[in-house]
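Form predicted alone, single chain, as structure tokens, below.
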Amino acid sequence: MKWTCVIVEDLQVAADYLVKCCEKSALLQVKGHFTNVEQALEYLNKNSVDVLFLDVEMPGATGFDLLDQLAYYPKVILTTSKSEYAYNAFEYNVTDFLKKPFTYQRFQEALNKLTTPAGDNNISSTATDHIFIKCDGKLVRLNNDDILFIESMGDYVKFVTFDKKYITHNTIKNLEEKVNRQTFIKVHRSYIININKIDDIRENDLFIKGNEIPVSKAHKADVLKRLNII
């Protein structure tokens, strides 16, 4: 299984070179090329990718501005001609920093730092006990055990915990691929629930702390399989 990736680069020649490197590696599937942050964000906040090849200096907003606004965090490989951005790259915890022009061998070295095997469902780890969501201009840590369920609100989603609700720009489709699948399961096109928080199930609805959540016919069998029914 190939890693999916997006290239954000305003110089066509640089983007074309990256596409060739990706194709040559046979490990990456390029899902799109965008020449500015606005276009890239529009796509990335609706579609999940594994790897982001990101230029820093582009017309308008910078690559770092994109990372500040992104609703989730794929593996990021910065591509820039200026070494002075290396410190910023460290602050954003990017996977690698490719200084242009770079060789295909150097590109391969960057791929080697994507340590999760390509056969996994996602490069981003889904085995952790917490997630970070972007809310009110900051990254908020939510422990998996504190999340009761996640509800779709169009282009936004609502994370419901025991005592608070958080709204962030994201989609159920994207989150389904990013959350810990041992803890969470999609039960409806508009809901992902914490499987450990179910109080009871009645016909085609389940209840979590007084919240009634629909279970679609397409997902009901999967939900029942996850329950310890004796």
Contents of the next structure:
Amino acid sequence: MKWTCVIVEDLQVAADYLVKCCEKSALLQVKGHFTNVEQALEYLNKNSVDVLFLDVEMPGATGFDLLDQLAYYPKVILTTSKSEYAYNAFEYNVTDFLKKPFTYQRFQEALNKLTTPAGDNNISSTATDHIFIKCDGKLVRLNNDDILFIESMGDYVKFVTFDKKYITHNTIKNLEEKVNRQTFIKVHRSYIININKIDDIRENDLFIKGNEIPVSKAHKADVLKRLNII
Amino acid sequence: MSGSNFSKKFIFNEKIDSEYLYSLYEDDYQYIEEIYQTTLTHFDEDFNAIQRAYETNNISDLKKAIHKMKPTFGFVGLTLVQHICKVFEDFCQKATSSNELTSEYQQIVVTLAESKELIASEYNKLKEFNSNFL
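Switch from the form predicted alone to the form predicted in complex with its partner chain and print that structure.
Expanding to the full complex; the earlier chain stays at the top.
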């Protein structure tokens, strides 16, 4: 049985391409395409779907406004051309985030996340979307998406988030094995970074929210491979 | 995307990133033609929205309009133009009035107009190419 889905997208060529991808997958049945949130809400309040392909910036309300107003929560795949929305995407616990235009292979990767059985999905997300670190005599939860990078300080490491820094007894080598490898990548013997937080890369350095982080020659190729370079 | 196999390979204009197009659509030239056609159909509407927002000094709408149009160029392989739109979008984020964007706006209007001509020309070439293989 196919998953039912709706596409909320104001760019016609992007919507057509999504329809094509859905048809090719043979896993999804497109129930409708809407170019703004109001039209989509009218449909979604009367009809339930399994999957929502959702653009963020559209005329009038945004895709996030739609999620705020939905009475139920289908699996959501955001489709946008702005990487800056990745943070909100995780806040809304969306299944995936596709940056337009995306390849069919990338679309399939998103579908793979949809087809994970619900129970497994829950286990997986709780197991991989955050970590606990020992800090100041307590265990502190850090969401992966809040962590910008991790820096070695000898026998200690510093976790740098948007607004705080946490120092804990650990090593980069040990953490490399334990952090979510989809989100984090080692770029230097002293640094693990959140791949989704890179602002720009220049020669042998990358920048995250004003922090300059060295990228060693040994890791540069791996870092570049993980970026969505178009 | 249907994986049509033509013995002859279409030669895209050098400004179009053909490898990128193939990564999206493989060698499904019929579908690439459709993509170009859809892009052309909606081009003026999106372009006019940019011009209208600029002329009425509506920076919020200008940001939205350029943001909407930006990925269009990726879909037709004009990755450089997509990047130029991104740069202009970044300028818009910082601007408080159209007057601050005069020079950047004039440049992007020329780029977009030239892009439309190129897309139209490639569309006609693709149409002819595909009709020869039907």
